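Take a look at this single chain in structure tokens; it is the form predicted on its own.
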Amino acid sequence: MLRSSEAGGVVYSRLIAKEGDESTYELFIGPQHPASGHMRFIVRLEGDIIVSVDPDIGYVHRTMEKLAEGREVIKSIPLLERMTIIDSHNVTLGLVRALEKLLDVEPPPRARYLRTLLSEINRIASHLYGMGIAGIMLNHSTMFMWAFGDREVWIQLAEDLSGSRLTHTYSVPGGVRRDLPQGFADKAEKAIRYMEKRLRDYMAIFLDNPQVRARYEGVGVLRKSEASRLGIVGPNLRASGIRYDARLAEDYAAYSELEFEVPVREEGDALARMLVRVEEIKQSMSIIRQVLRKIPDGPFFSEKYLRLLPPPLREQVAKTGRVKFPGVFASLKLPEGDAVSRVEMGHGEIFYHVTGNGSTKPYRLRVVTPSFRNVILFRYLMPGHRFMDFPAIYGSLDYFPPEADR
């Protein structure tokens, strides 16, 4: 039996099945934003408890690995790291190390000092960004403007070190595009002890409120088995009880002389995930740190693309430790070969696969995203639940939706 319920012309629900007293209705959520964003979900419900999900991904930045394989190399930078606005820096780490290593080109210490800070400061912007969204879906505004306010902190700093505020295009083939600032230090050092205060606060206003407890404990369990068969990544899969990062399976940036743990739980529920990013904030301020406190002088930018520049401007970039590219870097070839990369997002690993052919395109550029890879949990995780866990199980994944339809 198929019946339908409207009101404005807007299809809110369908009955599609009824047996007895028993009925399955057929409901459709989003696109909304914020929230799903362009996605939308057809969830069956029996009651109030859920049947099945259906994540419907949607067209936003879809054929966007094709439209990088239509360009110069350079300039699928500035585009791929559309796919994950909210943590441009490191969606795009991975594709840079892939074309290094095609082009046998390694940054200098200062520069991979470089990359790791704005990487871990993109970690934390973007574990805010999802603490806010969750806090949202679960009507707790405060932690939701909160979040957001917060954010701001760490996006002013990561503005300080590129020039840009979101879409930064900090690091290319080589190195980095500028030098650490003057005063960045003390700037990180005050922001990251105004953090270590807000989360005591934000533990106290919603982790710690009964009633979010309530929402989350026991709800959306993501057994250890499961997240590893489904090929889950990052804090979902680490609130699983699985320590893998790919900070540590793959040799990047400057973490491998850095001192961090990798939070993990053991519970697997919504507030295991929430928990998991409040200690990894904690582990970036401790990265960025060390960072200040450790990086090494000299370049930031390859010798072997630095003695491209007429004199004149390689001296303007010594003095003011920005890099103005030669003509020839825009037409850079990629030699014959295949490179991979993998690096360890706010979301979890992304994984890239450039293959070179000696023009100044890619032949085909392959990535994997962690929304890509987490969406199933949707369908595997909501089953079972009443409809109200919904939001609940939703915030705690932190998935972002165009990162998924690339």
The other form holds:
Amino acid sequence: MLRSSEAGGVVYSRLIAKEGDESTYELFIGPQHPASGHMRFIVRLEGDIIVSVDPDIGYVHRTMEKLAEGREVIKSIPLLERMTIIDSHNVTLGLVRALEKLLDVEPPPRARYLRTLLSEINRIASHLYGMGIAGIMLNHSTMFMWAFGDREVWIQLAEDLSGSRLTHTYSVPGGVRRDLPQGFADKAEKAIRYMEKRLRDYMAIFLDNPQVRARYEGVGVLRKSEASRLGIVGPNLRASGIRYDARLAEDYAAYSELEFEVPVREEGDALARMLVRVEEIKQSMSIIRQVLRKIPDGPFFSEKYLRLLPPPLREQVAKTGRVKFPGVFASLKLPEGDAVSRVEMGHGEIFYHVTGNGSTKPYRLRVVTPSFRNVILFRYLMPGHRFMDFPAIYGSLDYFPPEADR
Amino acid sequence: MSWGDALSWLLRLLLSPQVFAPLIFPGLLTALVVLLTVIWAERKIAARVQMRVGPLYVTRRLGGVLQMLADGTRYMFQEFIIPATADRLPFLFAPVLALTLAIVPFAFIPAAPGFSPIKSPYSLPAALAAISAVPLSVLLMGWSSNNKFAIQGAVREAFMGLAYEAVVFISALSMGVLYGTLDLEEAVSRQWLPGLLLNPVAAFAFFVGMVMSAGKLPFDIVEGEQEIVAGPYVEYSGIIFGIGMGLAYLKLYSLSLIYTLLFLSGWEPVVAPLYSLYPGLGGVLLFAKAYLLMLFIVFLRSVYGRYRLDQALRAGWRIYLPLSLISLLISILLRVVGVV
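Let's see the other form, the form predicted in complex with its partner chain, since the form predicted on its own is already up.
Once more the chain from above appears, this time first in line as the rest of the complex follows.
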């Protein structure tokens, strides 16, 4: 019944020919289900074995791309960060990069470092969110509560930096909205030391717990060849042994000036995916330390736009560390042409393609989100596993439904 | 017959072991109190581990101890929906049957020396038999709901039931062999050392079987809300859902009492003043031990997640069943040597 073939590079995976057979048992999981998220899965079972899973992603209905085409480009930043509200700086950084390429403006070095800082804070918060959800998918409520409680530490840091808890709207074309607040480095150092201690606790109660290991080890194995063929991104890809990270591939923010490792694992199972996330949290913390040590002085917003401000306001911006945007900034005209950019989010690589036609609104704004690229894993990883592995694999994928339905 | 006579007759009836034990202690009323406080304690313990405060909305000063009562009241007044596709009679009958079967064991569990509602030489198998009939009614619940998730849950209950019953029965039987009696009251009096030390293997196997049977983590498989929403109880609402939820705790309570009687030397040493006041109160230690045991079992929630069904079954059949058989051998050996 179970077939697995790699012949000729074709992955039949563990898809089973019996789909549609009368002996299969069809379960519709979601959109209102404790573990489905805002989406639906059509799961077919034979006994307790999953025969096939059809993810039906269209239950969020927010049509981000189309909405973004109907408004001024600057307004699409707070709009698009709602796609992945848990990772809201990383998700818009790609858009900002694409807009900067179109508008031909470069952020000053300090702004690049500040972007890196908030990106890494967001990445940690996003991974903690993912680990918490993975915990509750195994009914491990302690992991859920711990991860969500400790996420608060990072959200607080992000709030200190950007002024808002979740939707930061921190990066704008030409720089960032606010400068580094005073005393931030101490707070960050405190948070990092706390998190290092907590990660050891997480390992003890969750990832080294024999019961959790039994649920995760060897479950939902994504082979290297499958991962590259299906176009998987993010920690899911790196857990399968492929060292790819948009932070390395695309030079954005300050990543080329910082030292960090991209954690890679060979196993490709659910446990490896979780461990890669833990390692990434550690790497992110080391990046934050480096950023706070190396951050250069200077303006945090591009001179090109600051010049549009009257001199007294310009002084005020320099003094308070907050940008008062010039009026024309709200209706920037996008020149004709295309710009693409990619950025590494907590979930994986996000890709933006913006087309301008000389008006204030983008002619076309196209996003390829990591969850949209990873959603295919439901179809390929689940079949052949027990039904109870469904939430375990789902949790380990760190899949975020609103992000896929963009 | 004057009013006074009638009243004293009523009081005598109420205080006779046949009524007092199953209805008040350790039976129905105490079980209800246990139900409320253990669920509260479970939430409080988990909250402590998880660095939060737990229930506080009702009676903030007492740590929210009345929260479960409030929840129960809410269940009571919630609309009770019977799905159009459900099989009405078994749908309504099954939870009632389950609750009844979960309370029957108290008729055989002695609360204090010489204080049991039904004095029987077979009280141990009788109590266990009543407990092991509960899964049948859960099966009926799932089947009559006519919902795919409910049927999945019912099938899981059937699988789990088979896996743990054998373990619980054989390890209990091994203690019966050790003590040379199947009477719970006798069993307590034969323990010069707690049964836990006499036969630790049986104690361990029985403990795991108990956790499995009560559906506590890590064996919280039957109502796995991440996969099958609430398993057999998914179509139930209102107070009947509350019964379904309380069922596991009732089973846990009666099994903890049996565990205490078999392995923790029951009410020994009896609190003599209480016993002389009224024999039914002699079981205070029994109750305290059983309650502590329950607290430990609900604490497991904050440590473990949920095992997969096949892993739990494999553990039940491949590890704990052989363990319980080994415990039987140990008991026979100890009996031959003449330890007990």
